[in-house]
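This document starts with one chain, in the form predicted on its own, laid out as C-alpha cells.
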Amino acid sequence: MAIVAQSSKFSTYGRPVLAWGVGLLFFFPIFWMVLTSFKTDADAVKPEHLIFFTPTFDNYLNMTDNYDYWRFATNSVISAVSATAFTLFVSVPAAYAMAFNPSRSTKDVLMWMLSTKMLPAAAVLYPMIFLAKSIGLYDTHILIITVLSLINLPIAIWMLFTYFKEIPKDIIEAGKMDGVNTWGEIKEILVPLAWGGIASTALLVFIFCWNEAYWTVRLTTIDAATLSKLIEGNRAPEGLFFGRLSAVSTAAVGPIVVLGWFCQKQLVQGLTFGAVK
C-alpha cells in the first residue's frame, strides 16, 4: 500500500514537475537568445551584464535598416513554401502508388530513399556547386527549391506511405468500381481521408526547409540568400557580434516557433497516426 501511495504521489506531483523541468531546459536556449538580442555587442560578453543590463532595440533597428532583413525573410518564405508544395506534389502520388499498388521492389525503393539521408552532404557539395554554376542556376530560387525538395522527399514519402497504409484498400477499390480515375482517387478519396497526415507532413517539411542552413548558405550569395545566410554573415575576424547575431536569430526562428506552438496538436496527431492499432 505504501508503494502504491508513493507511486500515486509521484504521478500527481513528480511527473508534472519533471515535465516542466525538461520543458524549461529545452526552452532556456531560446530564452537566452531572446534576452541577448536586447543587449549591445559589448554587454553581451560582459559577465556583470549577464542578467542585469539596459535593454536596447538597436540590434533590431540595425537588422532592418542596414542588413535588409525583409529581403532575406522573403527569400526564406519563397524557398520554404515552394519547396514544401513541390515536395507534396511529388510525394503524395509516390506514396499512393507504393501504398495501394505495391510491387516486389517497393520496400527496396523505400529503404534506398531512406539511405540517401545517410549520405554526408559535404560529399556532394562541390559537385553541386560546379553543376549549378555550369548551368547558370547558382544563387537562384530554382536551385534552392530543388535542393530543399530533394533532401526532404524521402521523409515525406515515408510519412505519407505510413498514413496511406492505414486507409482501407476497399475504399480505393470502391472508387475504381465507380469509374474514378487515378487522379480522382487521390483528389476525391485519398486526400480527404488522410488530410491530417498530409498536413502534418507539410508542416514538418516546411520546418525542415525553413531551418536548412548547410545548403542555403553554400549555394547562395545575394539574390536567393535566406535568413540562414544573414545569420552566418554576423561574424568577422574579430569574432561574433553576439547582440546582433541573437537579434537576427530571434527574428529567424520566431515565426517557426510560433507556427509550431499553434500547430503542435496537429503535428503530434500526424506523427503518431498509425502508431497504435
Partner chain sequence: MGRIVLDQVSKKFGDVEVIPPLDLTIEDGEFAVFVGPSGCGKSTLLRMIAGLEDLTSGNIEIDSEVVTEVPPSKRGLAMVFQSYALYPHMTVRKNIGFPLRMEKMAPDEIDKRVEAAAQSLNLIDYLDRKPGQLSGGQRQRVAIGRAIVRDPSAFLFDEPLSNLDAALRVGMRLEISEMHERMQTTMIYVTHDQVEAMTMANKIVVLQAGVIEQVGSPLDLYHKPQNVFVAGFIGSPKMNIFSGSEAEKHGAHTIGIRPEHTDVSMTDGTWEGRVGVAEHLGSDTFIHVHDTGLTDMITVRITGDISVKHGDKIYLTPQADQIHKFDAKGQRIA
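Between two forms, the rigid core is the largest collection of C-alphas that superpose within 1.5 Å. Computed from a prediction, not measured in an experiment: that's the story for all the values here. Numbering follows the first chain given and starts at 1. Compared with the form predicted in complex with the partner chain:
The Cα shift for E48 between these two forms, taken after rigid core superposition, is 2 angstroms or larger.
Relative to the superposed rigid core, the position of the CA of Y69 differs between these two forms by less than 2 Å.
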Given for the second form:
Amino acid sequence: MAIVAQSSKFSTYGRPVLAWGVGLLFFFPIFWMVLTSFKTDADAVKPEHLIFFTPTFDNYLNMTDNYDYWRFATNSVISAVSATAFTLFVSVPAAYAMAFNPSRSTKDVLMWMLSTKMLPAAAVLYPMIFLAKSIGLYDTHILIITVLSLINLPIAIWMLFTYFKEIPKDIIEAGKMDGVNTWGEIKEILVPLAWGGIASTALLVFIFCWNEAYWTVRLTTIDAATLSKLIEGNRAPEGLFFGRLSAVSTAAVGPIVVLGWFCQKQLVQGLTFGAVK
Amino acid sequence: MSDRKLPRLLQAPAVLLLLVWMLIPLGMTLYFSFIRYVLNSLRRPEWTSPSLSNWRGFGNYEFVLKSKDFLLAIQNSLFIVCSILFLTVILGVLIAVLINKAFPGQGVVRVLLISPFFVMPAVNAVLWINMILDPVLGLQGIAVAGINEFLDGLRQIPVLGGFFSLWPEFEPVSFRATQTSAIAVIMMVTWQWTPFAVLIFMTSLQSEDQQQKEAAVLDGASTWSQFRFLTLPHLGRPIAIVVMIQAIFHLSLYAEIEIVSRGNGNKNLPYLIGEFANNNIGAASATGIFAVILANFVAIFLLRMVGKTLME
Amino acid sequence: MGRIVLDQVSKKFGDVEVIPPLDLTIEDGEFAVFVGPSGCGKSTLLRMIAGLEDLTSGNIEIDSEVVTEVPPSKRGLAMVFQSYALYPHMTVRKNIGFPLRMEKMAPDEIDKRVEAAAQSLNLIDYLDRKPGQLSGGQRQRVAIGRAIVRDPSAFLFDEPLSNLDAALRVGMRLEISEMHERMQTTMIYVTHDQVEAMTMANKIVVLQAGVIEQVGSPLDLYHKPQNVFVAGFIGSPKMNIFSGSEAEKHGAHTIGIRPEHTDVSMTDGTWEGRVGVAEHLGSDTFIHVHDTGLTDMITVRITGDISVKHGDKIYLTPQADQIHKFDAKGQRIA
Ligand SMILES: Nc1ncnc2c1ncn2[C@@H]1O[C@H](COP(=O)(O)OP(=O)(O)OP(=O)(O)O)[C@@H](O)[C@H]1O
Ligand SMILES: [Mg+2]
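What about the form predicted in complex with the partner chain, after the form predicted on its own?
Starting with the chain above, the whole complex follows.
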C-alpha cells in the first residue's frame, strides 16, 4: 500500500488527462471517418462544415448504388466465414495431436509452421495467379477461401496449441481410462474445455480473413472480390466522394472493430502464443 | 497401439496443406526466376509461356540487381519496417505504463485505444491519405489553410502585423509524393499497430511482481529506477514478441503502399514484385527469391530470439 | 477378479531406464501400496499398469490375460488421480456417469448406478454441482465415485490424498480402507505417506530407482527389513543405522535400531550421549541424542513424557532382540 500512499498530483490529474488524450487521439481517425460518413460529399470537403453540418443518412442508403456494397460485403462474409470454418476444421485436430501426443519432432513442426507465415506472399504471387488461372479458379470463392485458410493456418494451430496445452494432461488421461476414443476425446473433453480458446481463435482468424488485402486484391476481379478490393479500388476519390467513401469504409470496418472490442484479452493471449498472459 | 498412429494422422492434413502451399508455388517461382518469361511480347512471342528452352540462368537476378528500383525497394522495406517497429515499441511502452494504473474511465480508454488495430488495412490507408492527410481537402489541408488565414489576419493588425509578416506561409505536405509517401505509410501503420503493442505490454505489466515493486519502494528506488530496472526488464519478452509478430506482418506490407502512392518512389519488395509481375515474370520471380532470402534472414534471427521462449 | 502380474516389465524414457525389468504379482483382492522416494518410478509403474504408458519390454497380465497391447479403458481398471482429474465442464452426476456413458449403457441404468455410488460416498446433495463448486474432499469422492461405478477389477490410486489437509486425509484414508474391506477388490495405491502405507496395505512394495527393494506385509517390512534401504525407509521416526566397531560387536557390517526399541536412562546404559533436542508430543517424546560416538545423531522414542533438556547427559540401551543386522552389501543377516 506504500505505493498508493505516494500518489502524487500526477496520478490524480495528470494521468487521467494524458491517458484520455492519448485514447481520443488514437480513436480520432475512426471518429472522423464516422463523422464524415454523415456529411454529403459536398459538405465533407468544406472547412465551414468541418464540425457543424446537417447530418444525412444518404451515404449509407446509397451504398448499393454508389459502390455495390452488399455484393462485396456478401463476398467478404462468405470467404471469411468459410475460411474460418475450414481453418478450424484442419487446425483443431492438428493442435490436439501436437498438444496431447507430442513426438520428438512436434516442436520443430510447430516452428516450421510459424516460419511459413514469414514466407513473403509476394514471392509466390505470380505462380498463384498462374495456377489459379490454369485450373480455372481465378476470382472464385473456392480460391479465396483456400488461400485465406492457408495463410491463417499456422497462427490458428499455434493459438489452439497454447490453449490446449493448458488443459491438464490428467483430465485427458482420465478420459482414456473412462473409455473415450480419440473422437470422443475431442468432442467430449477437448472442445467443451477449450471452448473459449477455440472461439477466440475463430474470432481472430475471422478478423484476419476479413481484413486481408494482398491476396484478395490480387486474386480477384469481380466475382469473388471482397470489401478490401472495393476500398482499394476507390483509393483516390480526388476529394469528390469523401462522404460516401467514409460511409462505405465505416460499413466495412464497423462490425469488425466492435467484434474486436469484445476479444481484446483473447487477442493478446492468442497473438503472443500464450507467452504473455 | 493404434492410439499411436491416429495423432499423426490428425496433424497430417495441416502439415500437408502447408507443405504444398510452401513448395509448389515457391518451386514455380524458383523455376520462373531462371527462365525468360514475360506476359506480353510482340517481338519474342516464344517468351510468353514458361518453357525450359527459354533458360536464362542467373540473367533475371542480374537484371533485378542492376535495376535501380531494387536497392531502393530493399532500403525502403527495411526503413519502413524498422521505423514502425521502433515507433510502436516506444509508444507502446509509454502508453502502456501510462494507462496501466487505474484512473477514471480506464476501460473506455482501452477500448478507444485498441480500435485502430481492427481497421482493415485498405480502409486505414484510404482514410488517412484522403480524409486526413490530403494537402487540400483533408484535415491537414484544412488545418494548414486555417493557420495561414489566421496569420493573414494577424498581419492586418497595425504595428504587430509587421512582425507576423516576417513569418512564412505554411505549406501543406503532399503525402502522395515521392519522398513523403513512406512517411505516410509509417504513420498509418504505426497508428494501427501501436494499440497492439500497448495491449500486449499492458497485459504483461499486470503480471509484474507487485511485491518486488513495493520492496523497491522501501529500498528507496525512484520511479525512474523502478521503471528502468524492474519494469523494462519485465517487458523484455513481450517486446521481443511484438517485434517478431510485427516483422511477420510488415515485411509483406502492400495495401497501404498501393493505396498511398501506387509505389511512386516508395516501393518495398512486395510492391516491386507486383510491379514486375505486370509483365516480366522472370524478374518478378527473381525478386521474389530475394524477398524469401531476406525474410529468412529475419525469420532465423527472430525465431532464434523468440521462438525458444515460446515453447516453454 | 483382479490378479495382476508384471512379467519382466521395464520402461525407458528416451535413453534413461527409469524401471529396469521387474516382476511383481498382486493377488486378487489385495491392497498393494507402492512406496519409495520421489522420482523412483511409482507413478510410472502404476501408469504402465493402467495402460497410460507403453512398456519398453515385458508383459502385463490381468486375470491371466495379457493386456500389454490393450488400451486403458479395455483393461477393466479404474484410476484415481492425484489432481482428481474431474471434468470441470460436467456436473458431478455427469462426471460419475461418464465412463458408463462411454460404455453406451442405458441412461436409466447409469442414473441408478450414479445414485448408488453417490449415496455410498455422501455426494447425493452435490450431484448437480460442477467440480469447481466442491471442496477438495468432495472432489476426491467424486473421483472415487467415477472409479466405483465402473465396477472395475482393480482400482489404481496415485497419491490420491496428498492434496487434502491432514484431518481430511485421515478420514479419507479410513473411507478407502473401508471401501476395500467391503468390496474386496484389488487396489494398487501409490503414496509418499508412511502411515497410509502401513495402515492400508496388505502388501507394501518398496521401490528405489525403479527397483523393487522388498515386497511384504507392513509388519514384515517393519520387523524384517530385507536391506538397509527398507530399514531406513519404513518406520517413523527413521531407524538409527550405523556401521563401525559397535556393529562388528554384533557380527554385522551395519546395524540398525528403531527409536522405539531403545531404552533411556539418566544414570547408566550401553551408549552415552548428550541431548540435542527433545520433541514433546504429549503421548511420546522424541529425543535426538548427540556425541554417542556411533553416528551423528541417534533418535529415541519414549512413550509418555520425560523431562530432559538440551545438554543433559543421557544413556541409551538398545533392546537386544530388536537389533537389525546387515552385511557389507546392506542385506539382512538372518
Ligand atoms: N514423460 C517422461 N519423460 C521423461 N522422464 C520421465 C517422464 N515421466 C517420468 N519421468 C522420469 O521417470 C522417473 C520416475 O518418475 P515417476 O513420476 O514415476 O516418479 P514417482 O515415483 O511417481 O515420483 P513422485 O513420488 O515424486 O510422484 C523420474 O526420474 C522422472 O523424471
Ligand atoms: Mg508420482
